[in-house]
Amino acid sequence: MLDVIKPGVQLCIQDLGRHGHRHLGVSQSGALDPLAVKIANTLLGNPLNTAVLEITVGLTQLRFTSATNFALTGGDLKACLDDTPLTPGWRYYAKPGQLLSFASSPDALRAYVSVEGGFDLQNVMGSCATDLQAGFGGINGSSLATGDQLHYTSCTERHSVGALQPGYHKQVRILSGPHCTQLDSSVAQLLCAKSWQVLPDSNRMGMRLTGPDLLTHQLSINSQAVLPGTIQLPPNGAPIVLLNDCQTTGGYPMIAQVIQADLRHFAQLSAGDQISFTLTTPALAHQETQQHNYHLNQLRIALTHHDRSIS
C-alpha cells in the first residue's frame, strides 16, 4: 500500500485518458504528460496505460507500506527515496517504511510515479483518470489527500535501471486553425512572431496567455467541438491552449492546434514562463508522433536485454 503522508499542490491519479465519450460531454482527462506516463509503465513492464500518479508542484511525500518496484518520469522535483535521491526517468526498489518525497523546482513543474503491477483502481468508462472538474474516476473524482492509500501488489526487487527522457521545449509547434481565414489570414503567423507568457490563472483546462500586442477581434462563431491543443482566441486576443480537461465544446474561433508529440511540453509550464509557437505541417506533426514510438520500442528492447543479462 501508499500512503498519502501530504499531497502537495496536487497530487492525483491519472493514465492515458477517457476516450470516446467527448460527444457525450465527458472530457479526455488523463495525464498531462502522455510520454512520460507510456515511459514509467514500460521500466516497470506494465501496460501503457496502467494509472500513475501525477505530481504537480511538488512539496509531497508517500509512504510505501510494502515492498515494490517504481519508477519516477516527468519533470525534476528533487524526488527522494528516504534520502536518497533520485533521478526522473530510472526505475527503483522500495522497501516497506521507505519515505518518497518531493521538493520542488522552478525549472519543472510535474512529475509521474507508477508503480509495478499498477494501482488497485475502478475503471470508469474506461479510464481511471480523475475528472477533477466532473468529480469522477481515480478515488471518489478528486485529487488525494493526506491519509489517501492506495492499493498494490507487492512484488520482488528488481535491479534499477533508467534512460534519459526527451527533453522538454518552450518552443511549441502548431497547424494553422479553422477560423484563421474569417480573423486575418496572418493571425496564425502573428502567434508565431512573439513570445507569450503563462498566465497564473491556468490550470488543466487551459493555459491562458498573455503578450504586449494582444490579437483582438470581433468574431463570433457558433460553439463548436474543441480538443485537446485547440488555440482558442478570444476577443480580448489572449490565446487559450486547451489542455487535457477542457470542455468539449467552445465558441471562440480556433487559430490553431498543437500538434500532438508538442502537448506534453505543457505539463512542465509555470505562471511566468515564456513560451513561442511555429507553424509546422500535419507530415512532420505525424513524423514527431512517430519519433514518441521509436523511443518507447528501443527502451523496451533495452530493458529486455539488461533484464535477461542479469537474470
Given for the second form:
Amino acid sequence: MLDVIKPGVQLCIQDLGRHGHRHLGVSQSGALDPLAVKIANTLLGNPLNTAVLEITVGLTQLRFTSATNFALTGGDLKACLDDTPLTPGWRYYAKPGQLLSFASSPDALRAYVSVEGGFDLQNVMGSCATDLQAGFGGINGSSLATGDQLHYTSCTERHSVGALQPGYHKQVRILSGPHCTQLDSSVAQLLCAKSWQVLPDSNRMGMRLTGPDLLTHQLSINSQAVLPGTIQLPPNGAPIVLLNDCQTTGGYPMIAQVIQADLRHFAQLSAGDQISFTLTTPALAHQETQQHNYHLNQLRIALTHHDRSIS
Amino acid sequence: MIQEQTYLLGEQAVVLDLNCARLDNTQQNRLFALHRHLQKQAQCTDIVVGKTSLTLVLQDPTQCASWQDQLLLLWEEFNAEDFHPTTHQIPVVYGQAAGPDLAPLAAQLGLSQSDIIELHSAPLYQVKFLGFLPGFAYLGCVPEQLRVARLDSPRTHVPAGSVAIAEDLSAIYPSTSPGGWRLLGHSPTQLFNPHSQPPCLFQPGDNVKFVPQKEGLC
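Given the form predicted on its own above, I would also like to look at the protein as it appears in the form predicted together with the partner chain.
Every chain and every other molecule in the complex is listed next, the one we just looked at coming first.
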C-alpha cells in the first residue's frame, strides 16, 4: 500500500483522461503532462494509460508499506526516498516502510509517480482520472488527503534505470483559431507578438494570462465545443488557455489552439511565469506528436535490452 | 446568405459550423440525425453538438482534411425525419423553497405565479446541447413572455435538481453548483450518475416535458 502522510498542495489520481463523453458535458480530466505519464509507465512496463499520482507544487509525503518498483517523472520537485535524493525520469525500488517525500521548486510545478502494476482503482466512465470539478473518478472523486491509502500488488526489485525526458519550455506553439477572421484578423499574430504572464487564479481548468496590451473586443459567438489547448479570448482581451478540466462548450471566441505536443509545458507553469506563443502548421504539429511516439518506442526498446541484459 | 462551412480546431478536430444565429427545427433535427450517425462510427474520440455547430475530435489527425469535405456532404444527406428523439417526462415542484425566483419573477413580469408555471410547463423542450456540468442540458425554447436575463450576481450554491430559466433556455441543474439562472422549481429526477449505465439521462436532441406536481404551486 501507499499511505498518504501529507498530500501537499494538491495530490490526485490521473491517467490519460476520460474520452468520448464530451457531448454529455463530461470533461477530459487526466494528467496535464501525458508524456510524463507515458514515460513513467514505460519505465515500469505498465500499459501507457495506467493511473498515476499527479503531485502539484510538492510538500507531499507518501509511505510505501510494501515493496514495489516505482517511477518518478515530470518536473523536479526535489523528491527523496528516505534521505536519498531522486531524479525525475528514473525508476526506483522502494522497500516496505520507506518514505517518498517532495519539497518544492521555483522552477517546476508538477511531478508524477507510477508504481509497477498500477494502483487498484475503480474505472469510472472509461477512466480512473479524478474529475475534481464534478467529483468522481480517482478515490471518491477528490484530491487525496492524509490517511488515504492506495493499494498495489507488491513486486520484486528491479535495477534502477533512467529515461531522457524532453525539456519543458515557456515558448509554446499554436495553430491559428477559427474565430480570428471575425476579430481583427491579426489577433493570432498579436498573441504571438509579446509575452504573457500567468495569473494566480489559473488551475487545471485553465490558465489565465495577462499582458501590457490586452486584445479587447466585443464579439460573442454561439456556444460550441472547446478542447484542452483551446485559447479563448473573452471581451476583456486577456486570453485563457483551456486545460484538461475545462468545460466542454464555450461562448468566447477561440483565437488559437495549442499543439498537442506542447500542452505538457503548461503542467510546469506557475503564477507569475512569462510565456510566449509562436504560430506553426498542422503538419509540424503532427510531426511533433510523432516525435513523442518515437521517443517512447525508443525508450521501450532500450529498456527491453537493458532489463534482459541484467537478468 | 452565408453558407455552412467546415474548419479545423487545432490538429485533431474538425468543426461543421452552420454559420447562423439560430437553427430552425428542420436544421436542428438534421444536425441531431448527423450526430447520431457519426456516433456509430469508430473514427471519432468525441463528437460534440454546439448551439449551431458540430465538432468532431478525430482519432487519426491525418484524416482532418478529408473530414472537412465529408462533413459538408453528410450534412446535405440527412433529413430532419431521420431523427427520432426520446421524450422524458420530468416532474417539477414549482415555487416557494423549491423555486425561490418564481415569486419575484412573477412580480417583475406582471404575471401570476401560476401563469408562469403554465407558460414554463407548456412547451415540449428539446436538449439543444449539453455543457457547463456533466448532464447539464440546454433546453429550448422558453416561451417569449418568460425570457429574462440571468441574475446580476450568480448564486454560489444552486441545489441539484433546480429547474431554471435564462433567456430563451431552460435547464435542470444535475449537481449542486454555482449558477446565475432563475430558479422556478425542483425536480427529483436524477440526471447524471457516473456509476450508472448510461450515466446521463438526456442525450443531445431528446425531448423534455415538465410535469407540474401537486406538492408545489400549480
